[in-house]
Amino acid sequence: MRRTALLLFVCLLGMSVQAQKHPPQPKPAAPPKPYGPVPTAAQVAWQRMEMNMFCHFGPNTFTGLEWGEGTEAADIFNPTALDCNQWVSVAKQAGFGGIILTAKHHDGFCLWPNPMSTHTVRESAWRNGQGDVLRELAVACMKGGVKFGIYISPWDRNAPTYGTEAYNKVFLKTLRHAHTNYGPIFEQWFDGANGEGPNGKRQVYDWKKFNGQTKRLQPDAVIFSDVGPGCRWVGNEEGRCGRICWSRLDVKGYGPGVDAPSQDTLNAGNYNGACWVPAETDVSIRPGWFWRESEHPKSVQELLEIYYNSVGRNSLLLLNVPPDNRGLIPAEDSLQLMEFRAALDSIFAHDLAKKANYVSVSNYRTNDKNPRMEFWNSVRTCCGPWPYHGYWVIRDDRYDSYWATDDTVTTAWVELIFNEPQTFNRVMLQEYIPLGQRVEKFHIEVEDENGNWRTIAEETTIGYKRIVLTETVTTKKVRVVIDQSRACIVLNRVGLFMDNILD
């Protein structure tokens, strides 16, 4: 009898044990309701590849113009060393998510045999007519594991037809061949350039059947153009985005080129903007879009401040890198992008938020809270899985998890404490976009050693990914302060970083 009881005694103390080791997780409160326009499943993956590569090739790359006349022999056309896998290669090294192709320029000169026009790489004398840069790129692509994208001018220099309903048609057909045989396309990349045709006439575009086949044929893919749909042009060439840019933006009444919202609305986005169509920012790496012998790339520290100035501000970055006339992107480029690639590990490698030692907030949604989450970073392997929007995953790597406030608080703070001083100079924020952009202005603060807390920076809207850039600081306190916000904040990343290079 008493070894039955010591036995029972003993369960029983060993399931309280386990019990406290292993207590009832709090059942997480519901997740925020989006709020406005959100992003398709499209928009998030393309936002989230963050840089990709542009690639002014064509007839241009061999006589030195901008702008081709469409009369250029299809002859000069003629790479001697093309290697779409060096590009790809060069790409990912330098941390693109994807290339998009000058398919077809102004000129109309197309890179590949398309079968409605007369003046492709078939008429040339490159590979005795028989060449194909699209193909090569795609397949280039899929062995490489980047993404392949489309850039296809809808003005046509050369082709008869321009300036007449027909050509309408004619360009449809030159989607379709494209959009049908050379597989998935990320990002179909129209402009709204729109100038006479070898009559003498300009283009009424049908803008509504181009759009409409292109997300038939391509579902997947995100249209570019000055009002999207998928995603919008920043308003420069510069590699800036706005100090402020929303997502956002009203579409209704405007359209590509001439057409389009002013640059001042294209780089900031509209505060209420009836739909989600992020801005991307495009800006080449050499004083010119095609490659020309006698100029060279920019500096590591100028391709950081576009970076800065694009990614660091909700935007996309498009950086352009011309292949030269052998159809090879040049060393020196090549050793830039390089360079540039190290500057970023170096940089956003070691995130000093993940050594906070405590995280702290204003506010949470009800039942988020966990106390044991607060305390050391060790706690969190025997507690087992963080509640899906706790604010203590601010710090990790989870791109679906976030801190939320509850519904009614739309000004709150979080804040980083360490027991020992960190030394770091930019701020990296992010909001949860598949639920909308919310953040209109914030400020981060830092305590001193007299225990006084001072601004440091002092901001505006977020997005997808916000780097603030500060004064160098060390601290063993940083707030981060929402001062202003349309719905409850969403918050999936704030971190710390140091940088060296352009401090």
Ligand code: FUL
Given for the second form:
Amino acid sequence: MRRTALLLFVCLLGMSVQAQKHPPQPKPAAPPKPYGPVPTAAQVAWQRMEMNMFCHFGPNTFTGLEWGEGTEAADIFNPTALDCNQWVSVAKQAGFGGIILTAKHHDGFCLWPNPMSTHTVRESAWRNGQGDVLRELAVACMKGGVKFGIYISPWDRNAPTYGTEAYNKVFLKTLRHAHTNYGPIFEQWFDGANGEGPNGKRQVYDWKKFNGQTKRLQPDAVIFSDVGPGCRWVGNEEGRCGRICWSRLDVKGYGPGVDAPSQDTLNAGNYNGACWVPAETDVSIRPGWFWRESEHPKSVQELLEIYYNSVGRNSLLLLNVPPDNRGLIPAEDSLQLMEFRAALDSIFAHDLAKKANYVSVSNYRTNDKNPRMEFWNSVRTCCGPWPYHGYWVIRDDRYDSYWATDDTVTTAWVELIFNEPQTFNRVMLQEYIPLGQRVEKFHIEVEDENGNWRTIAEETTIGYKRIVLTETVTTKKVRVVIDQSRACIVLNRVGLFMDNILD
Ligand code: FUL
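Given the form predicted alone above, produce the structure of the same protein in the form predicted in complex with beta-L-fucopyranose.
First the chain shown before, then all remaining chains and molecules of the complex.
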């Protein structure tokens, strides 16, 4: 009897020690629900490319015109040393993930032997009519590991059927040919310009069919037009996305070109837009879209400014680098690009946030799988409200790890604490866009040596990426305060950088 009681006592003791070793964990909350319209997987992959290269190339490269008339002789197109591998190599070294070529600009000349046209490389003397720029670039991109995209202008100043219903069929077949013979494309670029054709008529485009067929033939291609559906025009050609930039857009009742929403709306997006249509910032490295001997590329400072105003404002940058009349990217352009790359590397290679000794957040969601957070979860359970030190996930490079707040918490802060003072002037923030765009107001504070906090920036949207340009500050404590979010906060990155070039 006594022996049984002793055994029972030992068992109970063991169970209680066990319970102390593993205090009850708070019930994990479900991951945040998506908020509003969200991007497709292709749109997320596209946005993560951040910078792509545009190549305007065609008869205009030889005539100096910006918009060719469509009456130019095909023989005008005659690059003497075309080398698409050189384009790809420049693009790769500059850090572009994809190249988009003007396979057909408004003059109608096709850089591939399009059977629907009699105004193509096939009719030119270039390589005795056997050349195909689209093929060369597609192959070079595949070899170089760069994605390949196509610009095909719906406006055609050469096609005899332009301005009649027959043209829509011609255009559909033109698209079909390009979309079935050159491998996968990551982006189809539809220009909104719609002028007169050879008979003085304008075309009523069948966008529904153009988009529908493109989606069927190239399901992973993001379709660009003024209003998407994959991505939208940013509303200007100066490389400037809005300081407020929603990736949402209302497209119902709108269309590309004359039917597009106002340029201001395209620049900022719609707060309550029903569709996910992120902004693409297209801008040329030179004054014109096509190469001209008399023109020269922008400086590194100008390119950096464009980068901050596009990639740094929740947009993708599509930088036009036009090949010259030899069919090569000119040395002066590639030199500027290499300097631009070196500048970006010098700024963004050193994320000072990674040196933080502590990371605290005012709230975090209890679903966190991070063991460190589970520990702090239990501290919170025992001790009540607590600033949650140890929230490292916010500064790592993994895309799918994020800091999220509880469902009801739409105001919160994250603080980076350093043992040694850090000097920076760029703060990079990223929302985890697969779950939608949420933040609409935030500010950044730093603590001075007397322990006083000072606001150094007040901004609005974040989106995929926001790079805030601040004065140069030296501090041991930085706090990003989300003042207003449309649903619980989901940030996957806070970075701190020093830019000595565009100070
Ligand atoms: C515009 C065109 O008219 C320009 O020539 C250029 O192609 C630019 C990217 O889009 O709408």
